[in-house]
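In structure tokens, one chain follows: the form predicted alone.
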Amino acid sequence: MQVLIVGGGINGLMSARLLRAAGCEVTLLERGDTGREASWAGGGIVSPLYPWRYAPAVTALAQMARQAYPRLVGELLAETGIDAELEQCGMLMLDATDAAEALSWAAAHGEDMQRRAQDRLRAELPGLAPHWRQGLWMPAIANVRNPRLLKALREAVVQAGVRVVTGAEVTGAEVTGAEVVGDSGRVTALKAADGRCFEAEQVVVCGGAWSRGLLQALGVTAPPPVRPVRGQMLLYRLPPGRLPCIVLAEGRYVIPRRDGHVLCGSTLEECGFDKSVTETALLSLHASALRLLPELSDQEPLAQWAGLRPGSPDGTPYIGRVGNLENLWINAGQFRNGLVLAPASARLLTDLMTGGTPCTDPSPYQWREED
């Protein structure tokens, strides 16, 4: 089976990897360079933030993906020599107003979640600001260095025989069998802005925040409501080990890296496809960082950047066939959890495309126009 994947972020690369492993001939088209949009811009936490607040469909994928990550990172290291630095550092969530609901959710889903009283917070995290009263601790949560993960995935899929074409902006399609309104048809080829044409038996849109526009360009009249949501981040540096775990409060977080870098994020901004960074976000994120780690007060951020998440109404991604074209598929709309869910999202897509037993019930991820 020949497969064209449009979009070279985490979901496009993971889908290419698994479809290739299933025996498909895969070509991946990316309008820029692979892994340089939201997948690169995020923090790399291998868990949804406040995971109990998400729909069961997100939880199902998140739990599968978290179990898959250690093997994935190990395989990529063996195949490419690139260490994506998966660190099971744990995640501490401070002063959650719905802690009782969180603990009930954890018990129901077999998740290790523990209360932390204020005195224990001080003892275990001496650099933490003193005003936080309590915490919820999830020791199994990890983070991964997402730029290195993306680099490793790119190299691995190329080694596996995936054809990766960058600078290929898809602008349209050749379609047969859909001349009558209401009839299903097939995409026979995708057209690029520079005039190139790419043929395939199956087409998968993994375009992140751009997926809705891509589907419209391919002739889907009512595509899923995926929209861009900007997130801005800051980067600091502390001595390695100074911040031992992910800390989350009031929707903002700090994430430690192995070499002492600390990421602070992130904003949620509805501003279309504008990826610029702003002084307002810098000041807001810096203030959030200081509320968590006062020792950052004498530091200027080393860097600031932004990415566009593929927003969906409740954070549940769209995975499966889409539109009235029988060979057109989607894997997009993971919102804040693209990297979190990627191994499981790609597994479900691959199962559906190759006729395997789905790894989870696919119905919650299917787009229905009446939705």
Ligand SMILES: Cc1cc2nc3c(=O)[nH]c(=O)nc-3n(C[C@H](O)[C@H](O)[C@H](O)COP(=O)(O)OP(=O)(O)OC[C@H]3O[C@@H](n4cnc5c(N)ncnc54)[C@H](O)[C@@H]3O)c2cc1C
Second form
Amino acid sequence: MQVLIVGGGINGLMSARLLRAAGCEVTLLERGDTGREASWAGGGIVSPLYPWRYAPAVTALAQMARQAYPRLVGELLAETGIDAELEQCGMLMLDATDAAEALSWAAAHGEDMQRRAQDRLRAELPGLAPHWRQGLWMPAIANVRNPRLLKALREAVVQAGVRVVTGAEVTGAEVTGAEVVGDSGRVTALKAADGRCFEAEQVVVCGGAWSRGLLQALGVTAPPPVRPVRGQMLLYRLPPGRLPCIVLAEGRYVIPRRDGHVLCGSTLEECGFDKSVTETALLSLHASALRLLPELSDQEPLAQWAGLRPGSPDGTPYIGRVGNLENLWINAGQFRNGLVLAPASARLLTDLMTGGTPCTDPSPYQWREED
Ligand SMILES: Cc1cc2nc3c(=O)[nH]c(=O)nc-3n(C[C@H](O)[C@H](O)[C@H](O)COP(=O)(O)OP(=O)(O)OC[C@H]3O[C@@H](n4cnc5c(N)ncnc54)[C@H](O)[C@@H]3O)c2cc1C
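Same protein, different form: I have the form predicted alone, so give me the form predicted together with this ligand.
Shown next: the complete complex, the earlier chain at its head.
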């Protein structure tokens, strides 16, 4: 089977890897360069934030994907020499107002979640601001250095025989068989902005925040409601090891990297496709970082950036066939969890496209126009 994938973020690259491993001939079309949009901008926490607050369909993919991550990162290191630095550092959530729900969710889903009283927080995390009263500790949560993961994936898929075409902005499709209203047609080729044409047997849209417009350009009249949600981040540096784990409070978090870099995120902004960074976000994120780690008060952030998440109504992604064209598929809408969900999202897509037994019930991820 020959597959054209549109979009070279984590979801396009991961789908390319698994479809290629399943024997497909894969071409990936990317408008700019691969791994430069949301997948690059993200924090790389390999778990939803406050995971108990998500729909069961998100939990199902997240649990499957978290188990797949160590093997994926190990294989990529062996194949490419690039270490995506998966660190099982744990995640500490402070003063959650719904701790009882969290603990019962954890018990029901086999997740290791432990309460931490204030004195233990102080003893285990001396750099933490003293005003936090209690914590929920999930020792199994990891973070991954996502820009390196994307570099490794790109190199690995190319080695595996995927054709990656950068600078190819898909702007339309050639379609047959959809002349009669109500008939399903087929995409026969994708057209790029520079006039190139790519023949298509099967097409997968992995366009992140741009997926809705992309599907419209391909002729889908009622595409799923994927929308851009801007997230801004700040970068600091502390001595390596100083921040031992991910810490989350009041919706904001700090993430430690192996080399001492600390990421602080993130904003949630509905402002269309505007990817600029703002002074307001800088001040607000810096204040959040200080509320967690007072020792950052004598530091200027080293960098600030923004990315556009592919927002979906409750964070459940769209995975499966889409629209009235029989060979058109989607893997998009992972919202705040595209990095953690990627291995499982791509697994489900591959199972559905190749006729395998789906790794999980596919129905929650199907787009129905009446949704
Ligand atoms: C600040 C921030 C923090 C985050 N933190 C985390 C986290 O800690 N953990 C986590 O799991 N997730 C996190 N996320 C979410 C995660 O980054 C996204 O859900 C994920 O990256 C989406 O991946 P994607 O491949 O669908 O989209 P993208 O990475 O945006 O890729 C889509 C690609 O499609 C291409 N494209 C678009 N239109 C066209 C076209 N017409 N033709 C060709 N190519 C096209 C784009 O150029 C782009 O490369 C975060 C996001 C942000 C912004």
